[in-house]
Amino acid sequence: MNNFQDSVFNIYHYISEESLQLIFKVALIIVITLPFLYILRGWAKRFFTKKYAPHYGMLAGKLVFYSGLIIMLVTVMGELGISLAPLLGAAGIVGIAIGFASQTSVSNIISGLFLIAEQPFKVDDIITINNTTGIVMSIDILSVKLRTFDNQFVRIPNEMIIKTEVTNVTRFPIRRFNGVVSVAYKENIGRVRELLMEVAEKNKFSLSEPEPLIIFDAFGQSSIDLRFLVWAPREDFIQLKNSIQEEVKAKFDEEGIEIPFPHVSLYAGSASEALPIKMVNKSDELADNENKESSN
């Protein structure tokens, strides 16, 4: 019975001393080297996005753990016996194969290397391409990943963005908001400045240097339009842009100020003297059809 189970149990009957040995020294390496290479990753990344910038950062972490994890793959085939002349043969022709079927990738990758040399943008920027705006989470070798304010994914392939229009909205630390500002033809137009004056002057998320701009911009159909400019710090430009337009409406409505709403008036050729108009109450349209009815 004894002389059974140690023959059923005995591992070295299915597989030589040898092999076992080589199971366990390449098992190690896997065992040691992944832990080493996350925390390598982490650290490379930690220091480029303190040294540099966040993206460096992310780059550098993947750099190294790629690279890392190459290296290990090549040590355990060398454990096992695996000779890199065949594979690197098999490679170079299926790596020319591929260099011909993925000329998009190819230029994504370039253009890539174009945006991390020229920085137009780091991660955490708010930018606008084509009609996406959005938050930059990464910057890749071959795309751009955004997160729009609608918390939606777009991912955008680096030739793209190379061809493109970019706008980067917070590239400088503050912003300028650009409001438009109707009032009737009646209204005295420095009263008004003054009152958006203060109304920019009491905001607390307003600069006051560079100071705000009033400027006439145009005699409109049914209004005289003012452009009011006022900056903020690009991280309070929303509260701003919210609470601004707020205060407008109700330092006009305190103090009388019309805001009109579009209207056409018309004329009878003068510039003084209106088209007259009669009003018919329409009982008594009703009476006179009845009785031109009855005349004839």
Given for the second form:
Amino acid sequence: MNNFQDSVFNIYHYISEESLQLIFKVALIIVITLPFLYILRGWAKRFFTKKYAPHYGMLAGKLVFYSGLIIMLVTVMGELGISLAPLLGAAGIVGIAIGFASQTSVSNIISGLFLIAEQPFKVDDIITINNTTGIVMSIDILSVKLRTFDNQFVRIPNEMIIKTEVTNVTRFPIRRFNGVVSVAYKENIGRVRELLMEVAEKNKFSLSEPEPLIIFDAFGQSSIDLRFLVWAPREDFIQLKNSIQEEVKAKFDEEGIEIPFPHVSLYAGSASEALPIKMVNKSDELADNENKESSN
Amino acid sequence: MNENIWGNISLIDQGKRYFSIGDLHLWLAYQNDEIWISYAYESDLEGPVDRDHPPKNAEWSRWAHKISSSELNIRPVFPDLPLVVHSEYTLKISPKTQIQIYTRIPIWVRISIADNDYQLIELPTAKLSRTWFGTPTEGELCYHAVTKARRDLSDVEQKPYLVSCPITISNRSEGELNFEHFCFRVERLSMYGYNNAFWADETQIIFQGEDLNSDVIMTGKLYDGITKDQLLSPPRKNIQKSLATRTFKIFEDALTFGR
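Since the structure above is the form predicted on its own, I would like to see how the form predicted in complex with its partner chain looks, so please show that one next.
Zooming out: every chain and molecule, the one shown earlier first.
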């Protein structure tokens, strides 16, 4: 019985001592290298984020990690006695086959390289692509990941970004709010300008320079339209947009400036004569009816 | 200013305290081992100020600190951003000319725990609007201020919320310097107390020409009669004594902003 157990459970019957040593060696390489790579990636990410920007931190982290991973794999394969030459040869043949099948992925990778080199945006920038606006979470080999303001995750392939118009909302430090203010034709435009400048001056998010501008835009159908252009630091832009329009409304209400809505005039056949309206006094009509009834 | 605001004050002895300086109204209180601070500006008040209670639209902020200290330190400091100072009347400085002007700017009030100087809050004594100094693609955020650019301050009424800053401007260019506005980097200045007024050390600006940076030098020179012992607050940025930077020029083409 003991002989049987020895022969079944003795590992050396299945695997040689050299193989065990090799497995131990490979495991040791993986166990030491992987945590080291994670630490190195974290360090590179922190260093480049602090020194340059989060965008560079993320790129440096990935570069360090994947380079290390490739070196580790080559070392492990060397230890296992797997020659790289036939593998690379086979990879060439397989590569052609895969290349045909994965044109989109390759295109995305190359587009990703262009994105990294051209830098139309960085991690943490706010961008608009087609109708999607969001904060850039990461710029990866195949795609760019965005988080929209209603907290949705959007993955956009790099190839599409290269082909499409991209608006970087936060590239520059200041932004202009382009408001349109409509006032009634009867209003004094000089006075309206003064009031708008006063509102811009008092708004805590607006900048004094570049100076706010008020441009006479058009004689509208029902109103005179003015463009009200006010600058703000990019981080205060939303607050400016939100507050200044409310303040304009409040100021106009306070000063009795009319903000008109579309007016439509109706004429009965002739533009020169007003629509004829007959005024009927209901109480008089009732009294007449009562008199008629009593006389009957 | 109704009562001396500067220095150490104890809240436990007198409960709630009220101060006013410039446009700032300040209420301080100590209760349940917490420091309570509320403030309002003159423009926010709808009627006369109530010294016992802040107005309804002013909220209290609370601080709980590891040291239960009721003693606060209040001191004047320079604004936390540079100032773009506009001259009320344009001053033209001829080539190869050096002048000294004085500009007075509103101070900030810094409130800290007296025991360990832990900073609680900083408040301006006057509401200043913000402005941009630079181009649309790069520049710096500043406060906007107006100066009379006086040549002499001897006949000027003292205001407890203003700090007087002597500035020497040297026009070393071949052209005229049209002094309408300049970027005043106050974060590099120290503040001194002298004759119940606040003074800054001297700034020297050397204008080299329209297309060149100006040299801004913090000479450290003090106004006559002031000594180093009268220092109230050191510079916010204690770095190099001089820098070459854009000081007089803002935007090359303002017209493009309207498009």
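All values derive from a computational prediction rather than experimental measurement. Positions refer to the first chain, counted from 1. What we label the rigid core is the largest C-alpha set whose atoms superpose within 1.5 Å from one form to the other.
Residue 39 is not among the residues whose C-alpha shifts by 2 Å or more between the two forms once the rigid core is aligned; its shift stays under 2 Å.
Relative to the superposed core, residue 234 undergoes a C-alpha shift smaller than 2 Å between the two forms.
Once the rigid core is overlaid between the two forms, residue 51 counts among the residues whose Cα shifts by 2 Å or more.
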